[in-house]
Amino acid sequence: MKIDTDDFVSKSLDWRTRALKSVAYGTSSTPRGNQKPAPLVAARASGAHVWDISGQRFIDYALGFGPLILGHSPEGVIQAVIAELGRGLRTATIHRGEAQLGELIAQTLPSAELSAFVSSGSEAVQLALRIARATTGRTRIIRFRGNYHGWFDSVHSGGRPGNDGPDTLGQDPAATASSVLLDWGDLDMLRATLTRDFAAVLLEPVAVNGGCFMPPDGFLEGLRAITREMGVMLIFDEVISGYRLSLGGAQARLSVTPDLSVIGKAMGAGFPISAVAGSAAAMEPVASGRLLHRGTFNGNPVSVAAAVACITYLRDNAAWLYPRMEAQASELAGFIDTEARAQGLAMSVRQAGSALQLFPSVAGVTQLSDAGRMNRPATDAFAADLMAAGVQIIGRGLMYLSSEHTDTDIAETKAAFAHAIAAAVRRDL
């Protein structure tokens, strides 16, 4: 499905010019302003589709950077939110929805007995680390290169190959002094480093953000055994994988249960909410009130209502929904690989459940350390060619499936990929 690229680019850049006069970088999150050939300015969205201000339709695999697992307009979630709004804006009060959501999380997430709610994944990671330090009485943390845990200074480092320092300007280098960075998947390195003076080990159990890599065989199991032996808390950052890889996240799929889990994105179906969930023993500092858990918008009723509706739907439809999304992702991955080979383009495609990561013009990406070989200019150009064919992905090559992508969407997406692959081959000549 071709779009009128000139009209799309012209109207998008006109809008961005206006926004740049009053909004820093013209957007509320830097990556949104880097989209090629121009940042998409959405006018409306429904199901798995988004329409821009030029009136053109795109099949959406960005899905709000992951949260929209039920698409842009899930009826049950919208009805729940409307009903909640009708009860008034009761932020900063206790309300019945908090217990409902806590019960749903306890029913569906293996590590969860108790939950504490905040508004973003970055906040939830900070709360989890504070809980771990309060529980153990220690301060040191082990993290892993290529894992992303939010934008706070204490964890925003080691995100780029060859750089263990701050990931952006303006960070306090001393903020990471209590953390040690290791290579994700290297159990021997962990054994050699972990001692009883660490409070926690924090990681993405499945490295979706780093390139859709499943953990090496035995890595999580070994990690669980070592941390338990040392009395160190194991924290899974499942902001992306929670409620996406399966109803119970990566921990249920891989049968490894951490002490604490950080969840967000998909749980809220597009509304801002996240949580730290864990065993009663792990959550004791919060449960007892000894640890101050503050935040004006923590557990706000509208986001909680959305999360209750979303998780309820996922629970009631898990038997068909997750296999279908994963099968669609596999179908696309297989087509992209076959088409790239047929047209002579080097291409790696990684899959983690219903998420895909593309590495255009790069072959042999098999582990997280290979992700540093990403050809960013080629990836940007590939994403731009997909946009010209009516398909939106996250600019760095990441794609998410939703419950709303249809067989027709998949067929149109395959045609768009054939177009983008042909364009990439021409550039490489």
Ligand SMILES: Cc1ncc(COP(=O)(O)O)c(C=O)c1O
Given for the second form:
Amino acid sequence: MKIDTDDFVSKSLDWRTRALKSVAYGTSSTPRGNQKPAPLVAARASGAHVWDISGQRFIDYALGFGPLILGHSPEGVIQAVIAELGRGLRTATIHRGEAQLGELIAQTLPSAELSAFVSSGSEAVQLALRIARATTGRTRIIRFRGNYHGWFDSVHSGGRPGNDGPDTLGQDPAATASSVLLDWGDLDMLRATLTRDFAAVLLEPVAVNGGCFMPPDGFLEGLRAITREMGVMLIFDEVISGYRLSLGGAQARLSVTPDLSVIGKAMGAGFPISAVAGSAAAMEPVASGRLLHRGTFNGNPVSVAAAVACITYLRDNAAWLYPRMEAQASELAGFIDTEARAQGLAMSVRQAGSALQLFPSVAGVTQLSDAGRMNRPATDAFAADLMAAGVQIIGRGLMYLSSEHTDTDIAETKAAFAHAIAAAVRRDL
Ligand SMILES: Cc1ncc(COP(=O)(O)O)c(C=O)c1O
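I have the form predicted alone already, so could you send the form predicted together with the ligand?
Then the entire complex follows, led off by the chain already shown.
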């Protein structure tokens, strides 16, 4: 679908000029202000589509940075939330939804017997680390380069290739002093490093943030065996892969069960909710009340109602929904690959279930260590060309499918890719 880019850009920039006067960076999360050719200012959204303030429609593969597995404003979730809104927004008490949600997670996520709720993935990672330290009485953790675990100081380092230091300004370097960073997928390095004085190994079991890489054969199994042998807790950060890679996340799909799982994004269908889930033994410090689990908005009834509706829908429709999203992702990946070859553009496309990562102008990206070769100017320009053709992806080349993308959306998306590939060949970045 052709977009009137001048109209979209001028209206976006007008709004941005206004927002910049009262909102730092003009928005609430830095990447949202970096979209090219201009940050999209959403007016409304429905299903797989978002309309901006110029009234133009974009097919959405950014999906709120991942949570919108059921698309924008799914009917069942909206109905559940409306019903909940009529019952009061927040009481300083227990409410019934918490146990309903806990039961659903225990039914669907292999590692889950008990859950503890917070509002964001970053908070859930913080809670999981605290549980691991409380359980083991140790402080050190192992993390992996190129994985992302949220923006809190203790885990916000090593995200950029070639830099093990803090990922942004203003961080306390002491906060990462108890972490050791290793190369994701390298079991030998882990074997050589892990001792009994570590509390946990924390990782994305499928490296979606690094560029949609499935784990090398035997990596997760090896991790599971060594951590068990050493009495170190294995924590899977499934904030993206939970309820996305399969109903039971990466752990169900890859048949490796961690001690603790961190889930978020897709579980809430767009509402802010995350959880740490584990066996009763792994969750003991929280379950016994010994470890203080605090947070005014933890398990808020509206987000909990959304998550109950979302997970129930995913559970009841898993048989068609996951294969369909994944088939659409494969179809797009295949098309992009073929079209780029036909037009003579170097291009790598990685797929992890219903997530895709594009590396425009870069050939041969096959493992996480190759992701450092990402050509950022070419990726930005490619995303901008897709936007001009009516398709929104995440600026760094990441895309998600939802249950709401139709065959027509996929056909229009292919046409947009053909256009963006032609533009990239002309630009030659
Ligand atoms: C794997 C992973 N863990 C944790 C987080 C942090 O979640 P949140 O942004 O909800 O704080 C993210 C966010 O993208 C993530 O991708």
